[in-house]
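Have a look below at one chain only, the form predicted on its own, in structure tokens format.
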Amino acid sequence: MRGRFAPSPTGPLHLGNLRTALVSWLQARAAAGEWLVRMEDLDRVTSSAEHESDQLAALAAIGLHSDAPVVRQSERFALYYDAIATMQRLGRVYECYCSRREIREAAQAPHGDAPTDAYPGTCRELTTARLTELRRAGRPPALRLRSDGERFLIDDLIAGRFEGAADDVVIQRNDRVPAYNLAVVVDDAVQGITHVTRGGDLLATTPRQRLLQQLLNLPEPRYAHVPLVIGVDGTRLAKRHGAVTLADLVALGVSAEQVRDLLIASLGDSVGDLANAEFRIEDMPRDPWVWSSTSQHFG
């Protein structure tokens, strides 16, 4: 088995990832398998080599560290756009000259089981004469998956059976960026992961990357999506919800101990004897965890 952590390095990890960390590495050792950490760094304008320092010395601090060298996506576009031109010899690529507002005025439309933020295909079909015309105009296009209407289903560890539509995602920005979802599944396979453990709230996106692997012929890993930790209003956490990362409460006399042990007695029945690496992720809680405040978690 070889799982993975794979955050953003545009701020500090707040607790519901730093949890979300720890069950994928306890999945990792009771399998007695390998634990990698990525940098999901594409956008150079929001991550930073500061940010990624804090991150990972966030998650030593509660006894987490990549059993290989930490990878960068930014280093590995060549991957991408390998994979990128694969898909336009399927003829599964078109250009996508939408704005930001039309695409946020997209989404807001309702897409069946696709995800939230699927996007309706308004470039798909475009004339030859329109593209020329967009062409001559300079406005670079961002590339889109040209998806077919296939459905897959999802077996998760934690949510249990899903079944989504994948839709047409982007897959290189109008920079020539490469896009997240193909990045991540790209990076999968090269690495060797067998067991993808992320947030709950990337469940609906999976369709997507299921299909990105079956048309690059990549392997499928198995998935599990851990529920969200939320604050007491019901939403996700945010820093409006106060000490939320692990810098916030050293900051209040929280030990990092401390936090690792409140982390782990969120997971319930899921582990067992630490020392024997017992850890069964299928017996994890499925609703969100609360956080209400300090005070009441550490007394």
Ligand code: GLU
The other form holds:
Amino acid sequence: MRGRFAPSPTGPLHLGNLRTALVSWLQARAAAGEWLVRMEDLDRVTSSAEHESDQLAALAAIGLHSDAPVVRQSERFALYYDAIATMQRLGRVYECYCSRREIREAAQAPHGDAPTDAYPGTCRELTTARLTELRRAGRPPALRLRSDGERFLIDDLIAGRFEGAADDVVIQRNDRVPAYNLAVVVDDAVQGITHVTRGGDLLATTPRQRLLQQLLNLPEPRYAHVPLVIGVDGTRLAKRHGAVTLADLVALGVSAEQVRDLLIASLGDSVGDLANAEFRIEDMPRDPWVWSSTSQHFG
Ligand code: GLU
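Alright, leaving the form predicted on its own aside, put up the form predicted together with the named molecule.
Now the full complex is given, and it begins with the chain already shown.
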């Protein structure tokens, strides 16, 4: 068993991220497996080495250390380009010249169980003449996966059975940077990840990742999507909810141990005897955990 936590180093980890990391770590530990940290720093504009070291320090402060050297996606483009080339050989890739705005305007109301941000298919069947014209105009294309209505059933350890359709997801951005959905699938396979435990917001994108795995002939990991942490207003945890990062809380006099204990307590009966590494991910609460305020939680 090998699990992982794969943050994007674009800012400090908040309590929701730390809780997800903890769940994944507890799961690996209960199975006497390994737990890895991977930095998803594909986007060089939003990622930074400083955020990376802050994130690693926050994980370390609550006792979570990667069992292998931390891997950075920014250093692995060759792997992703290989995977894209494989899909091109399968005839599963097309050029997309749409701007974000054009996609937004063309998007229809979500129907069935297609992801809500599903691509409307504008560039899917461009004529050769139109393609030549677009190539000449010089706007660089993104590359999209040509999906075929494939549907996948995910037997999630926390969310239960989830069925959804894949769509024509971007696999390479128009600045030639490989896209998240492609990179994550390649890395999980190359790193031998058997259990993908991550934030619940990624459940809806999992069918796309399953299709990429299928086309690239990669094994399917076991998925567990951890319910998000929300504020009392019902929205997902963010800066506006107050002190929500470890550094914020430490500045208010809360210790890293207290934060760790609170996060463990939030997992309810799923955590058994910690000295014996007891944890049953299937038994963790399926509802979002509500963060109210520092004084509420730490008296
Ligand atoms: N890097 C992604 C994020 O920060 C998570 C990817 C994953 O766990 O699959 O949300």
